[in-house]
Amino acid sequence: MSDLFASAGQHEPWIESLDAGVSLLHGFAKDNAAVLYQEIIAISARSTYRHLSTPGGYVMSVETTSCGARGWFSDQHGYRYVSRDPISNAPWPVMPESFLRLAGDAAKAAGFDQFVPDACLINRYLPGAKMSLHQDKNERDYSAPIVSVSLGLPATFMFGGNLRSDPVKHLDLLHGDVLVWGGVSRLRFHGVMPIAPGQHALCGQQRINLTFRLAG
């Protein structure tokens, strides 16, 4: 565990070294919330959240949207990313400076110079929404990290190996908190627990994860 920022207070934002290419940054996004929960707001009022559906037909019961060049889309045809909103046939939203800032900054500070996503999966999970296991493979090139990024209430993160049977970790994510993976991590499994019931002072009942990647 390294404390990179030498924190003055637990409160304040930390580092902790996870594994290879995992790293956790504990508030690192908390002070500029405000603003990041607004813009989420302006992109979901362009383009809706929507539950989307995985090739088998199971209907995902957290909502999404995106963000950038591309935007990650799922339903019977499989999962990809597309340059247009399939519901609206308009192109994604365009990324704010405010998404780009805190993702790089984010990256670097894990160790991964020069990250510049062209894509933001937003997914909103309401009480009792969440995210089974599975890989972030959709994109073409695995050498740029995952910055993922929470906002509300509090969840729990499965992390696990490269195979899905490998143990799972569980972390707890609070609102600000940054998890970044990359290098021989990149491919690892992660997942979602179930959202508890809550109210958050931000975001209300909900927690919002932002996800950058490098898609094309």
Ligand code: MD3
The other form holds:
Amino acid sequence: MSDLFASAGQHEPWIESLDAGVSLLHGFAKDNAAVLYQEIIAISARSTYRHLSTPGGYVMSVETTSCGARGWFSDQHGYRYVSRDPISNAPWPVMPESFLRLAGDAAKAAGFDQFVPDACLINRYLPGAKMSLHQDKNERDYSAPIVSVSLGLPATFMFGGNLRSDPVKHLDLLHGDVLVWGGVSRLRFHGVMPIAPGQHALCGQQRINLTFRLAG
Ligand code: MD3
Ligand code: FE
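Requested next: the structure of the form predicted in complex with this ligand (the form predicted alone having been shown above).
All chains and molecules follow, beginning with the one already shown.
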């Protein structure tokens, strides 16, 4: 059935090479989304979403939690990875098999073999939430890629260059899309425009982003 239409154009999942080291895997996580979403609910029941504060004293509009051996954390003392949830003081929830498999498969499809992340940051965006332009540079080894999975409401993603002042391109990220960043693009500035209100069949009135990293 779907093959009838596949020949008419691009069909999902299809891989779009956006730049050196940047691949957009359209719809790559769509078939797994319901399983991923159930895992996200279970993780956030144990390590709850929270608004983190930046070292500069701003409260982030995004709410975050983590799973895996390391979780990303931020407060007045800086950005860092910690092995326990500072709220519960328990280790972060274990990274589910379905997360590990998806991250490894996506990295492989983008040309990065043997990606085994030790950290998965879960960002929840309610309408209006955004993420300002920044670099991800708290990880020890920049040779590993970063795999980012978008679920729920659509987002306009911003990606710039290696300098904050470099021009920024905009890109729509839809439910099920997976971005893989590595190589010469690993330290590029990026961010997310404020999320528009809406309703998503699986996730409701929110966007959820899973960001897989090798942090330690
Ligand atoms: C480009 N999250 O948590 S993921 C973050 O959609 C973060 O929640 C965004 O940026 C989100 O740090 C974007 C896409 C992404 C992640 C890492 C990157 C893009 C990247 C690292 C280098 C360049
Ligand atoms: Fe980032």
